[in-house]
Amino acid sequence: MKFSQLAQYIQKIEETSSRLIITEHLATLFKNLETTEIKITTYLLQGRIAPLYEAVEFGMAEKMIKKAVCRGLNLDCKLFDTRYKKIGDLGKTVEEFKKEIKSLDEKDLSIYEVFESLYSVATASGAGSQDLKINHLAHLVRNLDPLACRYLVRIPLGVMRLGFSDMTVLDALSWMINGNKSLRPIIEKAYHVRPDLGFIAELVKRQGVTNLKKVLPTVFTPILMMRAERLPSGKEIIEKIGKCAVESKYDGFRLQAHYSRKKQEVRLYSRNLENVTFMYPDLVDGIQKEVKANEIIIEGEAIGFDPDTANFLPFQETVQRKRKYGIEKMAKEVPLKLFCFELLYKDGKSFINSPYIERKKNLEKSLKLTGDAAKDMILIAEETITDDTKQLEILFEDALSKGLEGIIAKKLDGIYQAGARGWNWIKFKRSYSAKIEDTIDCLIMGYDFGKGKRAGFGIGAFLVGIFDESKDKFVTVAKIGTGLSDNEWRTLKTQSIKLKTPKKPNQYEVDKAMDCDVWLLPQTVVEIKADEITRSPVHTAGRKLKPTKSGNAFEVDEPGFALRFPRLQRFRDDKRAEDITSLKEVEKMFKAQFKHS
């Protein structure tokens, strides 16, 4: 297929709010592209070239490409900035000046050429390398129609725009085969062990689902990590797993660690994928150093350890280790412990779907523990089988006494549930009642101006919301104006200067008394504590509508979910748009206030 061809595509995407209607779009595509396409295609919808987990990234800031731009079309790059400030859109703008040159260089290239191309801008390094990105960047820009060229410029900058999540894609799959989405359970499943929609899409096209049983863990490739679902009380624990092992639940990093002795290395990712090996190397010399294993994926929580106190050192110490500088003075000054509670995948077997209380033998086998905590890099987090609910309960508060968040009860014959929430977990952490004490993880989606002091720092209020699942959309919760330091405020307005947007993005479900004066993309998640959960018609988490007497428009038939009193507890960096708190969870919450008051 000609690049020029799936421009076309993708601008229908880009036209279309409605998700049905995109994910019809994406299976014809996928139905059109040839076997050896779909795999780099669907890299490119993302705005990439590899999968997430593979640290490939293009290193061209906005002003390197405008540049590239510039040369390719031999333009003054004052007149350039001049047209784009007034469109606000870099890709609409090159667009534009596409239409006004004509150009004798013009072809039609394919998407493989057009990618190769782009692969050689991400990878090309050392001296002279960033001219060398410019003039291949610049080079395709000459070459492509001006249609083509609008979602060229987006890619290396990351930024598609098409409203769409992983999810719909794995939907577009099972529509490209069936016309329907009832294949997605299958495909998301191997997904979930595997990561790529790049792999899964090329596997589905070349075979269908039918081989998607046989995906199973590959070291170096992240596994989405299995999460807990919630209860109030020790009582509603035992009354739905029974007997069942109970572990501390770690305030720190939740780490992935992948070895291989052959290779001699180690790979450590983070909740949401990426590779955060470098920020580490004290835990990659104690697996090296402590694990038995040939081949091992494991998964641990990092946390601040105090070798004089040999006490736990609470979360704002810990995450002075997540940097890109200083890391080995930090290392010595925060040394880390990582409590493994996961084995997955050893020396060629996965374990993904054996019982926890064999993938606990096996973990505890695999590594060499001296029983000295101050000497062990890599432990096994404690556990106690018990069905006793007084005894959960003492468990849950000798773990708050040593400063950790609660504990995990584990479902003794349960498997892991690769990306997905389940009852094989469940979370204790404080009794949901009137005031909650657990938080909730949510994306923002948006912010106003700043008024007075604020304006300094250009960010007044700030819309969070949460994931409906079953429409694929965010929805609103809140909009918080109070409660962050000034620091936090600054952090925020740096982390969204990359993420503004020139409309509310498609995923995106948001009252027009929500609406931001700036749109951020999905991608910055933050903890929020609040003291309860509330109705709100003017929020639209959970809210449902009706059509008027009248028919024309639509009326409040039930309000939506709010956050009474929220406030930022911290910025989690360590998730995906896709990992915050869902409806569901967020329903099941509302609902415990009122049993438990």
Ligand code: AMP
Contents of the next structure:
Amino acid sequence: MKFSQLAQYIQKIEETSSRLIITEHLATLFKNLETTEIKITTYLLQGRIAPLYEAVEFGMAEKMIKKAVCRGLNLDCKLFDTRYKKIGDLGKTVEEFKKEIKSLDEKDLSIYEVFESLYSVATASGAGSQDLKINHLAHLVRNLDPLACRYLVRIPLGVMRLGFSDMTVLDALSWMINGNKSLRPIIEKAYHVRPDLGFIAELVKRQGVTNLKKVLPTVFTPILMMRAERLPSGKEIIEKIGKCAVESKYDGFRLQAHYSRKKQEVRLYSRNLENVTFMYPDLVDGIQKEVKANEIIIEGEAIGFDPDTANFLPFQETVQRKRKYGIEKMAKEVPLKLFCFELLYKDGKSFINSPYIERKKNLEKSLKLTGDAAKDMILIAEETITDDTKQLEILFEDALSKGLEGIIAKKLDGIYQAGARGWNWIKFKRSYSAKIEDTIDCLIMGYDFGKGKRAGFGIGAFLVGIFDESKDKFVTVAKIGTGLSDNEWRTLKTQSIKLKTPKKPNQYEVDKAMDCDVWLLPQTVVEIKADEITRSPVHTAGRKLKPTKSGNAFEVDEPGFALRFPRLQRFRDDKRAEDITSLKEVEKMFKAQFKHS
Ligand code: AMP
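For comparison with the form predicted on its own, produce the structure of the form predicted together with adenosine monophosphate.
Full complex below, order starting with the chain above.
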């Protein structure tokens, strides 16, 4: 397919906010692509040239992209800038100029040719690479038609946000085959094990869904991590899953470690599947020494730990290890241990569908540890198997007294539910005794300019939301204007600069009363503590509308959920927008409040 044809599909997608219509457009596009084109096209639709977990950067700032465009079109940069200032959208500015400059010979490149050039842009490095990048992009701008150019430049610019998530792509793959979403669950299951949309799309296009069950984990493709359900007491946990293995809930950060002896390589992935290997040279070293396998995928929680006192470091100290610079120095100041609790794959065998007991037993066999916590880099998360409520509560209190967060109870025959929040793991944390049981992970959707003291920071209040999975939309729960330290306001402002967007993103559902001065793209996740979940007509989380009597407008039928006294606990850079608390969870927390009062 030609890239210009792809651009027409993208335009149709961009023009609608209906998830169903987007799904249909994507399905038609997928149907019309060659099998060999679908993989690269799914990447391009996300503004990328590789799966999300591979950090491929184009290395072209806006200025450089403008330079490439002007070189491609033989344009004076000042002229371009004047028009750009007026239009405010780089893609549309290039499109306009392309419409006017007709004399150039366009070659109508294929998707493949465009992908290849963009790939060269991203991989060019060293002396002369800047010029090479500019020339590649200039060549593309010269050869593509106006609409294609609009979308082309958005790719290296990093703003190709078409308002749909990976899940919509999975729906579209089902739609391509069956004309409905019925195959999504089976496609999604494979995607959880291999979250490479391109790989999954090509497999489905080539073989339908028959072989999806055989999709196995593979080293260096991160597996979507399993999450835990929650319950407020030991009694309820035992009632739910019976005899279970109880482990401490370590308050550090989750890592999935991939190791290949043949390649002599370790890669560490964070919860949001980011490759964070470079941050933890000490863990990499430990894994290389302590793993007894040719290939392995294991998971654990990295946390600062003092083997002398057997004390864990508080999260605020452990988190200092998440940094881009000064890594070696900080590794000495805050030494980490990896408390391992999962084996997902070893030497050609997937353990994902094995019962917990078997995974843990094989995990222990896969490590050569001295048993001396001062020497070993990896420690195994200790477990106690019990069906006694009282013992479980004691283990919980014990975990708290060690400075940990609580416990996680694991169902003995439970499988690893990749990418899902499942009842095979149940967390029990201290905050459950409070009125609302947990903190809520929210997305910052926009902000208002500040007045008074906070005018200095440029932000007075920010709007936060949760994720409504049924609608694939972010819906609001609070506007927060107090409780941040000066430093936190500053961090928020700096993080927001590159996320500003002139229009409210399609995926946001916001009441007029909650409109913001500045809208932000869905990226910044914050952990919010609140006293209570109440209901409010101006928040859209779970809100139901009905047509007014006249039928010309809508009125609130059921108010939405809102947070009472919300305050920022911390920034959660380790979470993606898709990982925030869902509407379903908030609904559950809302109901649980009544059980406790
Ligand atoms: P959540 O991801 O919010 O469901 O909460 C569970 C989190 O607890 C996991 O993502 C881990 O980062 C963390 N955790 C700490 N200790 C353990 C453990 N022993 N087993 C599983 N997860 C643990």
